[in-house]
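Only one chain comes next, encoded as structure tokens, the form predicted on its own.
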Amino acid sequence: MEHGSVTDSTASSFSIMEEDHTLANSVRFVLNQDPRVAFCGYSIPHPADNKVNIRVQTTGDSAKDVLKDSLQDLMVMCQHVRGTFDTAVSDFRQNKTAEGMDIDLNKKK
């Protein structure tokens, strides 16, 4: 949902619904990293309540388009760190056998 003045596209606040502080503050820091971005921040109108609302202000493009690529660009990050976790678990996995870690199979409890 998009909350915005029909004529300046390029403030708008938008509400994100079943979310809390973990995306927010991620979209948050993401939209501030981009130079179209005069102004971001977001708030929690309640603790009760799974809604976000975020604040982006442009420097002259349009707030949704603005917010659609950083919220792209925080998929590609997470993929990244989804993909670099997964790698070094297998490497661990591969690389770690119970005899290499010291630990002691016969013991018992």
The other form holds:
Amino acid sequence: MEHGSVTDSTASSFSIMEEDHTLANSVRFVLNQDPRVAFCGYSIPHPADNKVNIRVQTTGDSAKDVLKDSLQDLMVMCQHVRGTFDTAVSDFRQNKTAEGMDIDLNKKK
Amino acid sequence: MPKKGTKSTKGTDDEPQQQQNKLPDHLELQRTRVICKAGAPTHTEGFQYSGAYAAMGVDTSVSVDKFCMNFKVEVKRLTEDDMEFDMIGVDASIANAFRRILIAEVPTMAIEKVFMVDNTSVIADEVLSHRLGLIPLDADPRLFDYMSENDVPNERNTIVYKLHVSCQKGSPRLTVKSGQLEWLPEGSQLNMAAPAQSGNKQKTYTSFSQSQKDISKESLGVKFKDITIARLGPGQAIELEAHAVKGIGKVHAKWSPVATAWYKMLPEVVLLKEIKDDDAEKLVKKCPVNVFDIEDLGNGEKRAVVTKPRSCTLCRECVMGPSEEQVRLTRVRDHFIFTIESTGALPPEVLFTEAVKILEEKCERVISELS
Ligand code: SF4
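Switching forms now, from the form predicted on its own to the form predicted together with the partner chain, please provide the structure.
In what comes next, the whole complex appears, and the chain from above leads the way.
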């Protein structure tokens, strides 16, 4: 899974099977927000391969730990998104029943 | 894109005096907006690196706390099978992950195997099977398990439907609709081999140990009963049994839970100067979706105002020609108008939460693999 140099733990490439842009691009975003990251990027070596390579170079910490932290952060973000979304939906429902009719202010076209 | 090396030049004195943590307006505009000119949009690519403006003493990174503080959702429309909401304060990469998961990775049930007993209609077996596969089923996929290669079809991973229609000789042509698929909660009724000698119960293509009526309170029919499956001429008949299993859109689009899921960035229309009288009239006429309106200033003067920026399609009609300098069209980079159209198995708001959960699971999986 992890290809990196044996001597330098601050730079590694991670090869993740069965994943694609969905995860890799989001993780890259989160990695880029981390001040410990000096460089990160990802690539899909071949469209027929079901895998993605993520490259992480850090300013000193272990690349593996930084990637793990980023994934953890992404998870926390997702949980927050889910919570916020659920509240927004229930708020919307409540307002709608309060108004008692279906006013669609933002309908397009 | 600025070079990352610029980070170290923090605090050099040829920088203009900068307010702490605020970029000059033109840079802030480039950072937070995609700017649409008459020719082509500019600054389409966001700044990925959080330290891009570090040289100016501005930290643009999005830590988890910052994200949680700024993230907002506003539901704009919510019906049984479609919804529109605004997702504010999120990067395109994450919004796109949700969209991709919605389309390709949220599971549903769809017909996968068809046992053809009789088909004398003009539509070929494989075409008919394909059509059946695409019919949206009204079954909650969360009640079911995936069927892997060695699994026997049972009440937890397979839903069985029967279709038996024929058109009598001498009667007019018959249209077979999806509503004629009959759900068999007790499992398959087809025997696997010729009847055995003994009076044993015949082995069928499924082995249900309990009725599916105990699993699902609602009947697991088709979502829309008026989809045409085939047409039969006099004397033709179709008899088949269809088995639906759980799957994801990545494998085949029939398992995609959404008709579409898409987002667009919020359009922002700004009038750069006062537009009056005739020019105002002209501007209002130009826009095909009536983004602008006329405001009466009294004393016979009129002024153009932006009233409905949300419906702007960015056709750029208003920035063509001489009016180019009057209007600024931008899109807000972190404000997404997200629309989900469900095919019916799950309501759209549930689909979205499921999608977010799937992204969480992905993270979890990789974390555990790294540990
Ligand atoms: S870009 Fe097109 S839709 Fe948008 S405000 Fe201008 S004319 Fe109207």
